[in-house]
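A lone chain, given as structure tokens: the form predicted alone.
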Amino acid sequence: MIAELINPYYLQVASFMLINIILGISVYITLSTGQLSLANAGFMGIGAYTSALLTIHFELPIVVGIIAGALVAAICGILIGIPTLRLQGVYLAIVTLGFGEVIRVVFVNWETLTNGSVGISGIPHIGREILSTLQGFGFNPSMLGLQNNQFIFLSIFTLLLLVTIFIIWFFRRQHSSRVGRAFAAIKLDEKAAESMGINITYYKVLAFAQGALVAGFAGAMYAHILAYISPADFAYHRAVEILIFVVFGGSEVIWGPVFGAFFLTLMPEVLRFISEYRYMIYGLIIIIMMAVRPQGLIDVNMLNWFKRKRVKGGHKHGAGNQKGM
């Protein structure tokens, strides 16, 4: 019964959806301080290549490779964040987009290390590693009525789901903390925040580093799920795609990029006949959203409206129970 419900293709699509959600959150983090960064595709590539090279050439465990990839991306985020502190708006977007393109060109031209535009294949697959580790303890997917490939994709999806839930939980908590309030103050008025004693440099670089860390982690997971990466995976179109998740879903609350990534990853799969026109549709979405709803579909007002509706529904349900008594 379980085996019939679990389709490896659907699980793979769901896994890529979760990776896109993580990438959307990485842009949301930097936008929390009012910084529009388009370097996340570059950070994603840094995480992917770092983890892939470490696990292939040094035979490090995948977990170590993924952590190293995320940390190297975070360090690069700090290095790009400090020089761009004085830049805002479109100027910052252009510089960070240029950084992402520089990273891609390095991947293409450093053939002795990255194998150039051909890419890197034979990257250890995280699902197969999980299966082989569990088989060492006597486990077999047939115990659950599953085939090996079904268990591999299910384990990847489960791992990504747990990580995504943790990332959403962490940044929701951070939003309510002193760091989140500092981010919000900087976004509203940088000079006013500085006059109140908020360390602008520290918090803006922190946002860059956190965004780069999350994007680097997503890239490392991407590499170990596909087992193949190339510079084309982290080109300009990827940066635009990540940005669209936030523009469409909304950048005010974390649920905006989560919904944006979910919907825009699912749409080309459900409507296969329009998948080749995806980037044209993305451009159209940007134009419409900027004209009609620049804050995105989900914002603070919408969440407050849902909360009020839920509270009213709860009161009505409670009153109905009292009348029945």
Given for the second form:
Amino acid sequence: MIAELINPYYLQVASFMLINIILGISVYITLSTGQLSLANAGFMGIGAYTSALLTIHFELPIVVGIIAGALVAAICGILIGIPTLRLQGVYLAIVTLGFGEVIRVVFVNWETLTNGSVGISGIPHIGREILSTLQGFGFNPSMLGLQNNQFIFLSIFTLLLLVTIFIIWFFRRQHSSRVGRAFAAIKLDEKAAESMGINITYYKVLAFAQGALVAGFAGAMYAHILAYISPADFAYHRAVEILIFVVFGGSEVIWGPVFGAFFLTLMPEVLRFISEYRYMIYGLIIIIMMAVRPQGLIDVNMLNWFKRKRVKGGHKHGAGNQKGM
Amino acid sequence: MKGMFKKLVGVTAFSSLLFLSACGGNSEQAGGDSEGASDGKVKADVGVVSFITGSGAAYGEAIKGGLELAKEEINEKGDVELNLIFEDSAGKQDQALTAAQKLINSDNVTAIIGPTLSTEMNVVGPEADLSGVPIIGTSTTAEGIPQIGDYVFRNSIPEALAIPASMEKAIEKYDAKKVALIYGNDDVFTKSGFDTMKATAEKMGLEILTTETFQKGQSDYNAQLTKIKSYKPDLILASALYNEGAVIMDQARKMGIDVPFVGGNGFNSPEVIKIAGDSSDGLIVATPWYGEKEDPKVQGFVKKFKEKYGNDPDQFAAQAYDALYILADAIKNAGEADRDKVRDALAETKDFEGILGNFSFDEEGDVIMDPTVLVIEDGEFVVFE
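Could I see the form predicted together with its partner chain next, after the form predicted alone?
What follows is the entire complex, opening with the chain shown before.
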């Protein structure tokens, strides 16, 4: 029964959805200090290439590769974060966009390492590695009544789901912590925040590094799920796509990018039945969204409205919980 | 804290439910009639992953046209009854992979044709191979595609076959010894074409005077061409797609470079003549497809295609057309729509006479055939001799 429900196709879509959610969150983090970064596609590429090269050339376990990929991306985040601190708004966006392109051009031209624009194939596939590891312990997917490929995609999905839940949980916690309040203060007014004693250099670089870390992680996962990467995957289009998740869903609360990535990844798949018209509808939805709700679909007011409804409905525990989500 | 976590789990569960219900609709239509043979006819579902929307939609449309035409003819003949299921990849690897997953798992197709780009095939190929679904690329020309696995085939002539063929003929005729290379280094297609050109030139003992690069969408090539001109090459090897390639030729001719150009597969398009006009004379390309060939099969195809779609078929349409015939042949020989049996029958394809010419798979599933070498003369592609 369960075995029939598990279709690798759905799991595949769900996995990409989760990766996009993580990418959306990475932009949201930097945005929560008021910095618009378009470098996240570049950080994603750094994570993907680092992990892919480490696991291929040094035969490191995938877990080590992914962690290394995320960390290298975070270090790059700090390096790019410090010099761009003076920039704001559209100027920062331009510089980070340039950085993303530089990363791509490096991947294209550093042929001895990255194989140029042909890309790297034969990257260890995370699901297949999990399966073969478990098989080493005498486990067989047929014990659960699953086929091998069902198990492979189920394991990827589960892993990503756990990580996504952890990331959402972490940043929700952070949002209502000292760090989160500092981020919010900087976003509202940098000068005021500084005069209140907030070290804005530290917090802005921290936000940048966190965003890069998360994007690098998503990139590394992407590399190990597709088993093939090329520089074109991390170009300008990707940066814009990630930004759209956040703009569409709303950048005020973490549920915005989560919903945006969820909806906009699902849309082209659901619309498959109208084949060539699907991207027209996709575009149309975004245009309507921007005209009707420029702040994004989900914002604080909407969440509060939901909460009030729930309180009226008789749930008591939400009553005192009016702090912004 | 606990409450928040609960909510979080709740939202996640809800969203996955929403997702499942949203996608659940199409799972019913799969299976059933796809397998089994009634009254001697073999029925089979064939999935197609193609680049139908986005910048490369012209390729996807041509492929779709070729396949539809072949399907009608095959079904009319009545040995096999094919049902094509088209899925769009938008030219992206992740989209191509989900499309293939849908075809393999939800639609239970017997075989897959596509995807359009080699980059997509690098992602889809291993997955199809692991799932045991035969997959035929009709436009994937990069190195190493059929080597992905036993279930991966292609009928598009690889660069490694096309480029040496055109280079050999050109060098023989013009007695060239010194060549200059120019290629786009940020595109998989042109980069892999360049690698083949360079390897072939070295193997033939040609002197490579200079190697110049350009980027996609560039419009001014004077710097590269001035340098090339100063070396006075006998021949220019250009690995470019037709839109950039045509501009390069135009600017080269204006600068007074009048040596012939040898191009890769991406340079082979009637568009070159449209864009560059007279400057395109002297472009030599090898192609699997030549629409002027005096073969009743070829002329029949060109006529039917033109009647149906109103334009001349290009190589993508022709390759897709032949691919479906090869697949139908294999399904007929296999006797049933079984993935493994179809794969075995495909691997045995030998001396298939299609509109592209005599065609066989080698043991890896790669192409064995002789490409036709063409040259542009007075604004028209003619056979190069």
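Residue numbers count along the first chain shown, from 1. Throughout, rigid core stands for the largest set of C-alpha atoms superposing within 1.5 Å between the two forms. Note that this is a predicted model, so its numbers are computed, not measured.
*Asks:* By the 2 angstroms cut-off, has the C-alpha of Met267 moved between the two forms once the rigid core is superposed?
*Replies:* No, its C-alpha moves less than 2 Å.
*Asks:* Superposing on the rigid core, is the Cα displacement of Val300 between the two forms 2 Å or more?
*Replies:* No; Val300 is a residue whose C-alpha shifts by less than 2 Å between the two forms when the cores are overlaid.
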